[in-house]
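For reference, the chain that follows is the form predicted on its own, supplied as structure tokens.
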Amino acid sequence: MTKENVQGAGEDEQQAQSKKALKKQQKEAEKAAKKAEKQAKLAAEQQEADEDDFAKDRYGISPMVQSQQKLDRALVRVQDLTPEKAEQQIWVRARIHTSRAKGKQCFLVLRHQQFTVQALLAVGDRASKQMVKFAANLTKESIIDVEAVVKKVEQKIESCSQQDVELHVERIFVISQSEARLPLQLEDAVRPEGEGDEEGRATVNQDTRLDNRVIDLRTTTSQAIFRLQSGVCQLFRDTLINKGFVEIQTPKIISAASEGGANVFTVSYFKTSAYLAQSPQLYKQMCICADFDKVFCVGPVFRAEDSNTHRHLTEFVGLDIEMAFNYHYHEVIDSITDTMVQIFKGLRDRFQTEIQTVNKQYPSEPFKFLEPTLRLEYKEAVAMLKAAGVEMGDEEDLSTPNEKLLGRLVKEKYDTDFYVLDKYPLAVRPFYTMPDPNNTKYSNSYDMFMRGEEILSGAQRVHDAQLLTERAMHHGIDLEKIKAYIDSFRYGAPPHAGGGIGLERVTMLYLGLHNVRQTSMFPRDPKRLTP
């Protein structure tokens, strides 16, 4: 090929490329013009819509609340929306539980804690088409302020807790917007398990709930569980304070394992090691020796047990009691059982709304108890189990299945879910348990049960340093490790007894639930350390 030919070919190629570039530029220019035209059209439509939108000041996304101003505006709680408020104009703050657009209307269900109410926006003289569209597009779980008129309804709204009224919305402002994609749907999380299976609808498994606990705690069931649990603590405190008890606080970082054994968490403590308290017992007893007479404490208890059961946690809340008595440890049993009865009565009388809310998802029989509380001796319990076909020795400890069977037998015979089992065999109790003076095979110890599961273990403690040393040696315990404990009793100690109650178990069993993780706000077990 000659030099001229090569040059000509190169020019042709350049021309072709420049034509291509020109075409590309033209296309891009056309595209940009179309886009600009479209945006201008949308802006014009928006402007026209805004001009037509007479309600544009009545809805929208509020600026982030940074305490810029103090509004003289009272917000009414959802639970207070009753027919007595009919025709009143009020402001409410709540979450969007569900929303459903229907023609020129939008139905919202608003939720605050365990209470829900229906709200209605309809195109009219108070709400524009754009306002209804805005409300319909709001994401579930967003927090909103609404101004509305409370209206009585002719037909009960079965899907809401506030069944006799609805809100006719006149203003709606977003306070905090939720992301559109939720890790779990709240309506799935409150669906009874059986119902979900039958209808092929989703339910939420326990791990998903616990991984997304902040959302799960918003469900009406969770709200009810933990409000009732708060009631257990309050009733426990109030009852004991009325009985002359003193609330104490005890250390949770200790130098020796409180209960002995291997189920203790070791933590580094500067240049040495320390342990997380398995029980506040030593300190409760020291307070008795220091003449406080009756003490109680509410606080965390740690157990390094690799138990992945429905009723074990590695950290739980202990409701602990210790009390000096005059002549017989039954004085303490009577005091503890009366405290439990006062708690059961208080829950029954003051927390019916919560009990019914939980029952919708987890149905159970109402909790039954007697006054005075039924007290059986261990020998009687063994006889009942043997009569029911169980093979066991007189001094053998109760297995979990036998505890449950005994619970059923007691319920059939005495019609109570709460009872005390007294006089346990000495061999199955800790070294500090006082032996029975009339029969050395047994002890002055007791457990308390709810629906066939143990919620309290207690005993008269050995308050004599010499006998305590003998008992410790009998159990093969290193005396050097419990020296401080034994020394507490060398300077005169009143006879005393006590026990420890698991708060989460009490809540679980009172409500007839089946897993202690449902009643622990942020549970800790061998497999879970978050959130």
The other form holds:
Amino acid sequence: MTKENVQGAGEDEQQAQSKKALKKQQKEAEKAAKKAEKQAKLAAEQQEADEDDFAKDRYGISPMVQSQQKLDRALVRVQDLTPEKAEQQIWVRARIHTSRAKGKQCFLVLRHQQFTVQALLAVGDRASKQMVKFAANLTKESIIDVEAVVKKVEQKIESCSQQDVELHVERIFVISQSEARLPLQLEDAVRPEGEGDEEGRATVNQDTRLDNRVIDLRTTTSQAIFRLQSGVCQLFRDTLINKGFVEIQTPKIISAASEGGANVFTVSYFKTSAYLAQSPQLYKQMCICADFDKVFCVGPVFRAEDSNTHRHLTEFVGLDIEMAFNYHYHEVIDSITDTMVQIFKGLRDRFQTEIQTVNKQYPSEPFKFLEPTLRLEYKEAVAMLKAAGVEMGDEEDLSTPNEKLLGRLVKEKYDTDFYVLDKYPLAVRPFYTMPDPNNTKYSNSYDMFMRGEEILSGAQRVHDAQLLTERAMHHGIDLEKIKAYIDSFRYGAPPHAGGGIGLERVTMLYLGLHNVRQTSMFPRDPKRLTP
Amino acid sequence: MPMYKVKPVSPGDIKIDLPTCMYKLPNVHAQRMNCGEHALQNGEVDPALKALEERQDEVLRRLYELKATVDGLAKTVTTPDADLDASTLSRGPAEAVFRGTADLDSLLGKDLGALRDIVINANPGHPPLSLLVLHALLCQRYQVLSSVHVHSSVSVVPPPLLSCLGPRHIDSYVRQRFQLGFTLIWKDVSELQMKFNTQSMCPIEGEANVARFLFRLLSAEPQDPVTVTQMDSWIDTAVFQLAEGGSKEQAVTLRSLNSALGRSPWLLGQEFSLADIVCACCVLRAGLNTSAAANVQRWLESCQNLGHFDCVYPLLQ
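Switch from the form predicted on its own, shown above, to the form predicted in complex with its partner chain and output its structure.
Full assembly next; the chain just shown is listed first.
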């Protein structure tokens, strides 16, 4: 290359550069001009907005409630919003269930437990555009305080629980904001399975629910289930207290496995180890030997069974009864069945709203029972099963499918979902079961069934130390481990019998649900330890 | 040890009559008394009088016994023969066939070890009176385990309905000892329903049909077809016209009952049968017994005398 070319090229470049630079400058100038324009516009709008926002102090995010002040303000519950309160101006605290903006209006559905009500915010002389925009942008599940006027509506609002009224919002403040992205949508969680598949909408599967239990428990169905469960517990206590029973609390950390060595949790206990109680059996019986006559206890039961079925949990709430009787263990069966019937009656009479709510998502037949409770004998059950074509031995235990079939046969003939099966074969019962005096192959033991599934296993207990030792040896149990148990019968023990039910299982079967995890708030099974 | 021992001379247990009266004086007041009056004055009873009293007691007792016997005879004489034993049935051209006691196995199917339980679902607003009468008859013939239950579809049942099958049998906790089960369930049903063997039998509906089924278990059905048809006809008349009919139909039925009962003691002639049970129960339930004609009244009294209807009257209030 010659020097002149290089120079020429350099000059060209310079010229080109200056052209490029000019162009660049021009572009930048344009950009700046546009930006300035935009900013001016925004500023103008902002000014407009600020000017027009007359409702600025009627909405916003409240500072976090740290108990700064005591407001003399009565909050009305959503369930109390009825036509009687029409035209009243009241404050409501609820969650945002849904929010929908439509031009100058915003429809909110506010929810508190099982109750929902519609709220309306429209641009007008009380609310500005910014306020409506703010309301429409609130995240679901946020807790808000709303001051509104209750208005009657002519057409019933079918989708809410409070169908005759609507709120016209005056002020709206956020007390606790929820994150925008929820792990599950409540509407999906309440949708019945079939409906979800048909319309192509989502339903939430069980694992997701259990992982986000806090949100899942907010659904109307969950609220209804656990209120009913609370009712079961309360009716159990009330009925037994009225019958003269005493409530006791038994220890859960024990030194020896009560039912059998296999399914027990071990805990380290200082320098040795101890076990978590599989049932309060031993302590109930000791209370009877200590002259308490009739006892019951409500407490956790721990079973380390590696069964992943629809009806097994590793930890559940056990409601146990033990009672001394005069001459025949049927006195105890009558007492237990009467307690169960009182519980069913109480649920039927006082919890219909909850039962209907659960049925919306999980439809099932209402629970039927007879009073006094039907009692069949094991031999009869075997005959009924044989007549229906099942092959089984006379002293064989009932398998789960046989139990279900028997439940269906009994339902067909007697139209009851609850019955007692008496006189089980001795060979399939634990060592502390009293044998039948008239036939050594059978025992004074009984099982109770709801909807074909077993809920209670009970028997007359052996109250004689001698016989108890014999039975334990017959079952090959190490006498050293149960020495304390046998000793409690050596100083005069009354004849007694009893049984225990699982709270979660009873609730599940009463409502006709299919998985016990739905009735356990924070269930524990071999695969789940949190929440 | 004593030194000397002497045998007792006299036994130690001689009863010595110690006198209680120190001095005895003759009675100053009376002149000449014979022993009887004397004894009376002192409060002792003359043995002759005692014998007389005893004879009076004896006579009175025999009198009461005779009265009871006569009462019983009167009832038997006025009440036509109502023995339901099959061996005495001898009506119609066919020869009397001795059928013996019913064999439950042949009537109901082989027993596989389960208690043969007859389940009846009835509405407490319409108690099935004829079935209660049949239950009493069944209890006489077989060992029946009776129980009454209230279904969860009904909240309250008046106490007489809970004890309508009588007191619980002492052995009722051992189901195996019974031949037949009779389970009455008060339930919210529109029509009375009976279930027996759900595998092989469909439920039987209607009080009359269940009554026919239970009557067959007593094996007291008349043999000849004419009588059987008459019985069915009376049962249908009772159910459709007496129980469910208007006052006109009821009056017509009562008239035909009256004329039939004028000819014979029971509706089918000389034998008590299901027709009498069902008709009587329908008349009683409709409250027509007080205003009925003479023959019908007499017939209702005879039914009551039999004793089977005792369970029905407490429920009529």
